[in-house]
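The form predicted on its own is given below as one chain in C-alpha cells.
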Amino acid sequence: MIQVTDITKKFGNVVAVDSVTLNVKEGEVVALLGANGAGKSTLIKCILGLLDYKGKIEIQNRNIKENLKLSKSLIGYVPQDPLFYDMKTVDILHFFGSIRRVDEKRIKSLLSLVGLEDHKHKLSSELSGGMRQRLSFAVGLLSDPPVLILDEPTSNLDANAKGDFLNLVKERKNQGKTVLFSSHRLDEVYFLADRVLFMKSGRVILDEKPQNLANSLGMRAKINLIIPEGSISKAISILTKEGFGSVSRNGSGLYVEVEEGKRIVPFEKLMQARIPITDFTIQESSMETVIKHIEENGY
C-alpha cells in the first residue's frame, strides 16, 4: 500500500531522512518510533507530498510525484496539533467535505462516529483537545481513504481522550484500513501496531513486531514485590541464585529487574519456595528507556 524507496531529505547540510526504504502492506498498522529529531515527522511529510525529496514514494503502486492529487485522495491525515478556523464543528466538516466532494449523509455519519453529534454547533475554540482531535480524525475520514497517516495524534491528550481516540483508530484497523503512525508511547504501539520501525538520525535501524520489541532491545521491567520482613533475605537469595542479577531491598519488599518476557518467573520461584507475596507493582519500560538504551548501546 505504501512503498518508500531510498528516500533522502536534506535541509541545507542537515540530513533529516537518510536513504530510508520501507513498505507498509494493505491492512497493516505500522508505528514509527524514535527520539525527537529522528526524522519521523519529516518522513511523514514526504509521504504526504508536502516536502520535496530524493527517491521514490508510491501509494497503491502510484508514484506520488507523478500522481500527487490522486495520491492525496487516498490518504487521511491527522496531525499532532490540528488547526481550524473558529467555525462551528459541523461547518468545518462541510468545508472540508466540499473539497472532498462528500454529501451531507457522510458528514452526519462521521459526527456520530467520532462522538461529536452533540457538539456539532460548538465553535472549534470551544472544543476540548480530545474533541478537536476527533474532529481532525473525522476530517481525515471524509472520503473514506484506504490509508491513514497519524503524526503523534495523542501527544497532547489526557488519558481518557487518548483512550477514546485510540479506540477509534483500532476500529478503523479492524475494518482493514492501512495505518502509519508516529508515537512516543509504547502502550500505543502494543495496542495498535503490527510492526514497529525505529528511527535514529534519519535512518530506520529496527523493523520488528511489537511482541518482539522488548527482547530485541533488551528491555527490562522492574517489579516491586511486597514480602513479609522475615522472608525478604531468603527471597533475595533465591532470586539471585536463579540468575536475576538486579535484586535489591526496598523497605517492606524488594525490587527485581526481569526481561519483559519473563515477568512471571520471580513469582513462580517464590511461590515454589512458599514465600508469600502480599502485593506487587510493575514499572513498565518507557519510550525514554528504549531511546536511552539505543543511544548508549546501539542496536
Given for the second form:
Amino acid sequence: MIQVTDITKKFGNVVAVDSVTLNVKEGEVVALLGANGAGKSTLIKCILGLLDYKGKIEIQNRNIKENLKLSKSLIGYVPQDPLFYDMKTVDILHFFGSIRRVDEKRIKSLLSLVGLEDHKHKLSSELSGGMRQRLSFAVGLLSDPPVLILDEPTSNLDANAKGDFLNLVKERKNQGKTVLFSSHRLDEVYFLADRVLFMKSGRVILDEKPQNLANSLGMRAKINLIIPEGSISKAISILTKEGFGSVSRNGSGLYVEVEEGKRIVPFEKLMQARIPITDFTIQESSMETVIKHIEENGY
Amino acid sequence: MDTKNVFLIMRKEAGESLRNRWFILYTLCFSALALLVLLFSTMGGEIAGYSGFGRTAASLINLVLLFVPLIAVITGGISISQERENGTLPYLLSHPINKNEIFVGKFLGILITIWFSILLGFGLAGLGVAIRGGEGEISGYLLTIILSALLAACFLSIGFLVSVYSGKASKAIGISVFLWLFFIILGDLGIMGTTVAMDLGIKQVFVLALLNPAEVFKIASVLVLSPRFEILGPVGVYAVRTFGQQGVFYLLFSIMILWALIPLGYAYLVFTRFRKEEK
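Return the structure block for the form predicted together with its partner chain; the form predicted on its own was the one displayed.
Let us now look at the entire complex, which starts with that chain.
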C-alpha cells in the first residue's frame, strides 16, 4: 500500500532521512518509533508530498510525485498539533469535506463518531486539545481514505483523551485501514501496531513485531516486590539463584529486573518457596529506556 | 487547476477578510472619509474644471492613493506568510489540493474583498453626489473606480510577492509597509530628487513615473477626469502630445495591468515551482 524506496531528504548539509526503504502492506498498522530528530516527521512529510526528496514513494502503486493530488486523496493525515483556521468545528469539516468532495451526511456521521456533535458550533480555538485531535481525526476520515498517517497524534493529550483517541484508531484498524503512525510511546505501539520501525539518525535500524521488540532490544521491566522483612534475604537468594541478574533490596521489599514476557516468573518462584508477597509495582520499559539501549548498544 | 478548489479557497479568504476587524475598520474609515470628501467637494462650484462626480472622484483619488495600496500590500503580504507561520498551509496541502489552486483562490478572494470596500466608498460618495443632483460625466467617475480596483490589484500582487518569500507574517508586514512608504510617500520625492540630481529630461521623468504604479494611477486618474491635461504639468503635456490623450490612457492602463500581472506571476512561480516545500 505504501512503498518507500531509498528515500533521502537533506536540509542543507543535515541528512534528515537517509536512504530509507520500507513497505506498509494493505491493512497493516506500522509504528515509527524514535527519538526527537530521528527523522520520523520528515519521512511522513515526504510521504504526504510536503517535502521534496530523492528516491521513490508509491501509494497503491502510484508514484506520488506524478500523482500528488490522487495520492493525497488516498491519505487521511492527523498531525501532532492540529492547526485549524479559526472557523466553527462544523465549518472546518465542511471546508475540508468540500475539498474531498464528501456530502453532508458523511460530515454528520463523523461528528457523531468523534463525539463532537455538541461542540459543532464552537470555534476551533475554543476546543480542548483532545477535541481538536478528534476533529483532526474526523477531517482525516472525511473521504474514508484507505491510508491513515498519524504524526505523534497523542503527544499533547491527557490520559483520558489519549485512551479515547487510541480506541478510535483501533476501530479503524479493525476495519482494515492501513495505518502508519509515529510515536514516542511504547504502550501505543503495543496497543496498535502490527510492526515497529525504529528510526535513528534518519535511518530505519530496526523492523520488528511489537511482541518481539522487547526481546530484540533486551528490554526489562523493573518489579518492586513488597514482602515481610524476615523473608527478604531468602527471597534475594532464591531469585539470584534462579538467574535474575539484577536483584536488590529496597526498603521493605526488593527490586528485580525481568525480561519482557517473563514477569510472572519471580512471583511463581517466591510462591513456590512459600514467601508471601504483600504488594508489588511494575515499572514498564519506557521509550527513553529503549532509546538509551539503542544509543548505548547500537543495533 | 480545479476551479471548484479555487472557488473554495476564494470563499474562505473572502469570508475571513470580511470577519477581520482590521479590514472592517479599514472599510469603515475609507467609507467615512469618502463621505467626508463628498461633503467638502460639493461645497463650492467648479474648481479646476471639476464639478459634481468629477470633483468627488478627483478628491477621492488622494484617499485611494493612501488607503488602497496600504491595505492591499499588507493583506497580500500576510496572505501566505501567516498561513506558513501558523502551520495551516502544510496542513491544507496535505489534502488533495494543489498550490496553484490555493494561490489563485487566495488572490481572488482577497482582491474581491478589497474591491468591495472600494465600491462601498465610491458607491456611497456617488450616491451622495446623485442625491445632491450631481452633474458632470459619470464615465470619468466609473473609470476612476476601475483604476482604483486596478491599483488594488497592483499592490496586492506586490504583497503576494513579499508573502511567498516570507516565513513570518511580521516580516511580511514590515516589508509591505516599507514598500508602501517607498511607492506612495517617497515615490514623488524620489522622482523629484532624481530629476534634479541627474538633470533628467521630460521623457526620462515620464519613464521614471511609469515605474511606480501609484504614479501611473495618479496620472491616469487625472487624465480621465480632466479635460485640461495641462494640469498634469510639463510631463503630462509631453505625454499627451507624444501619445495623444487616449494613447496615454491606454499606455498607463496597460502599465497598471503589467504591474498587477508581473509580480503576481513571479510570486506564483516562486510559490508553485521554486519553493516546493512547506514544512
